[in-house]
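The chain below stands alone and is given as structure tokens, in the form predicted on its own.
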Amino acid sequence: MSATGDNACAEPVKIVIFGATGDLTKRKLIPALMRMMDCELIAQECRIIGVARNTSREEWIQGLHAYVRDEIRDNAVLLQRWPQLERMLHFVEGDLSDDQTYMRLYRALDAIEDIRNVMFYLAIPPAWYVSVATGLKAVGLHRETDGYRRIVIEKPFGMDIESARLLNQQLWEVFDESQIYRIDHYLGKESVQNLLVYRFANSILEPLWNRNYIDHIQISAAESIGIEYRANYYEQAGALKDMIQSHLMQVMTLVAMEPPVEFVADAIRDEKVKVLRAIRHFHPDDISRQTVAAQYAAGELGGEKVPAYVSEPGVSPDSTTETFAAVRFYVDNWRWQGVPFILWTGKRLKKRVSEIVIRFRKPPFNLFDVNAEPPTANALVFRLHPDEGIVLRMNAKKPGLTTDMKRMVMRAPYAEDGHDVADAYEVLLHDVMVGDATLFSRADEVEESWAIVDPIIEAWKARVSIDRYRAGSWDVPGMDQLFEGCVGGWHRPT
């Protein structure tokens, strides 16, 4: 999402991937780079240097090729890009705790003399972030003497406010804030980026975008899958940290922010931070009324039986980790005072869908048949996944000699052809290359979001049991109470 509107090919760059043999590299980064090549968003002179231990360049390339061949076998055009990508691939073997690994990396980069820019992508567990940054500093690879040096860090960025602050401080000892790109793939989705255009390029919305017309806002990310292979991470994180603190609160800031003074990264991020600073902080008494935590029990999805969370491999049978979380936020400013923002997410729900639902206030007076069903509240739905686009729900008269009403639904798909929608990692990798930080979290954004959810985290630590919902259903205890007073109640995606 280039703030300058420039979607041209970026300057040549040496892309160093730490964790080159990991799942993220194989499933996301390499396919994204291939699609960028196909769209001419990456220069042919670029080089990709993988860093990993206990393997060789040949074994690494064979593993990548096998995955690419199996996963995109239906895309013959993209498969033709593999030989071009293979020529870009280099490899440095070594342990991240070994100083010699960074010296070997220095020599490998130095040997590629005709490219000045370097991107470091940390596709590794968070425990290694500081070690890698320190190793790069030891050999001088952090210095911007002949081109840029940018480091890309995956979530989670800390696990609470204290660890996030410490990580920021440790990274600042090596890199300037302008060199740090805290990536959130959720913001790379085309439909999320389009929120800013929907809001600020259409005069029809802005007059209604406030507490005078909007009753409440729901932002959701429902998943039908379980935790898959992520038990070790998920047992530490849970749904609140995994989705709400990072992804959904970021989306919330885009929905609630004021128009920036100009369309540049820091102006946009300044407005996002203002939203976070205006969010009402939680007192202990608020948490039981304004939050919901639950865990999936055994159930059925797609005609198949699925196990309970506590029966998943690697999960303790006594676990109280939440796989569903919901929080009712309030933004205390002139535009949004009193309007609930309810963010919710869950695993093993009935379907996979992400939406932003704007529910408007009901008409102040029913002009029509007082004995008929009153008009339903209007709603504007931004569908983020799947079937990206907008849905507007309004009231209309039923045909015939009646004043009875029916709901009319108008749909505006974002893209008729799914191939027109870029993958999130394509967008974000390109933004790093061109130096556009709009979709990346600044340090103060990260710390503000942790400060908001930390009281919830602390309160939930004390629980000895947790409510459960049946996998494959929307039967989550406490959700109807959470939406008390909200027009239309909880919107279960259809």
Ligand code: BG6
Contents of the next structure:
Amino acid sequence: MSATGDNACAEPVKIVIFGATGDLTKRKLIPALMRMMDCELIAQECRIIGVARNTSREEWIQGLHAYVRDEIRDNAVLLQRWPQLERMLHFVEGDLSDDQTYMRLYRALDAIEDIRNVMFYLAIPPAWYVSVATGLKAVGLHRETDGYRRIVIEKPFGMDIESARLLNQQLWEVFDESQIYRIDHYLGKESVQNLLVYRFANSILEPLWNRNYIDHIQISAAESIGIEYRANYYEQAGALKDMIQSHLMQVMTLVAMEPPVEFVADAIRDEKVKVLRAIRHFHPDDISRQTVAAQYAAGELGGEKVPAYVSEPGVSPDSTTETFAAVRFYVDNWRWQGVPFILWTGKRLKKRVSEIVIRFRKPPFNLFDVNAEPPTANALVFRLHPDEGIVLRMNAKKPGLTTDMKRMVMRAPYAEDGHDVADAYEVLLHDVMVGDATLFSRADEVEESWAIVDPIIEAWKARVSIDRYRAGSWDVPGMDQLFEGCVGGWHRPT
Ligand code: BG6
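What's the form predicted together with the ligand like, now that we've got the form predicted on its own?
All chains and molecules follow, beginning with the one already shown.
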């Protein structure tokens, strides 16, 4: 989806990928670019210039090909596109701390004629963001004298409010805000964008979308995977910074925002920032009641034994990093006053499910058999993953000579078998190419969200121990208490 409604082939661009041999490039960027070729969203003249050290163009290409061939399921279309992709690939060898690398990049770009636009994709650890921006400036590659220059930055964007502010300032010394695209891949998910359409293209939801009818809202991302090979990063980040400050708070802003005046990037981002500004800040004394942190212990998933977080390679045996985090937020404005927004996420949970649950208030009075089960509160669930779509839970009469009730579940899948669902990176790369920043975080959004979670980060720093949950379960201590007073309590995904 593009706010401009522009699903056409984007103008040719030279795509420079820093971190060309990294995981993100082979798992996400290259497959997304190939699928875009298949849908004719990317011009044949485009060129992809990989930058990495200690390898050659041939080795790089072999590595990418082996990944597409051996690791990607349903890869027939991608393999068909391979020869076309290979013709587009260029390579610049070099260290990111070496000025000569940027000089070589300059020459390589200059040698590709007739394409004026350049996108720089930073698929590298955050510690390198500023060095790369400065390196590009030193050779003048940041200047938009001819065509556009856009820089795409992955999360984490800073690790707290101070580092995020500093990073913004350092980037602004090189690029204008309009050239910076801060990626949050959750915003590229079709189902997340669909939320905006459900909200603003249907008139039945809006009258109910407020404190008068909604009891509370849960936004969750449960994962069954562990931390994989990322101990270094995860030990620093933990679930709060990894998922809540970025992905889930972004989704929360879309759920809570007012209708924008226009469907354009800044109008939408203005409304999102207003939500963030209305979020009640945490007092240090409230943090233990408003949050949950826990870490997975050893357990079983899909019939296999899995180790505890502290036994994962690279994790310190006495680590207290949280692999599960939940926060109860309040949005202090007229629409949402008093409605808890509970955001939670965790690794090594029973299932991979990501959803938004809008829990309505209970019916005010039970008109039916008082001896039977009372009606349950309605829930509207936006499934982000898997089985994207919406589910509405209502009460209905059990068939027969009775007024007993049963729960009726109405499901509306978003796309049959998920076939039409584009990957987030396809959507976002295309948006960068057409210059649509709607689905990217603006500097003020990032700073506001850090300012909100900073007191929690501070409070959690002092932690000397942490609660545990069994891997492969939903047994997270403290979650039922966190939902105290919420109709229906904690909704464990089914
Ligand atoms: C990333 C986090 O940003 O998002 C990972 O760093 C997490 O820890 C991932 O696994 C989840 O993304 P998705 O699209 O699989 O829900």
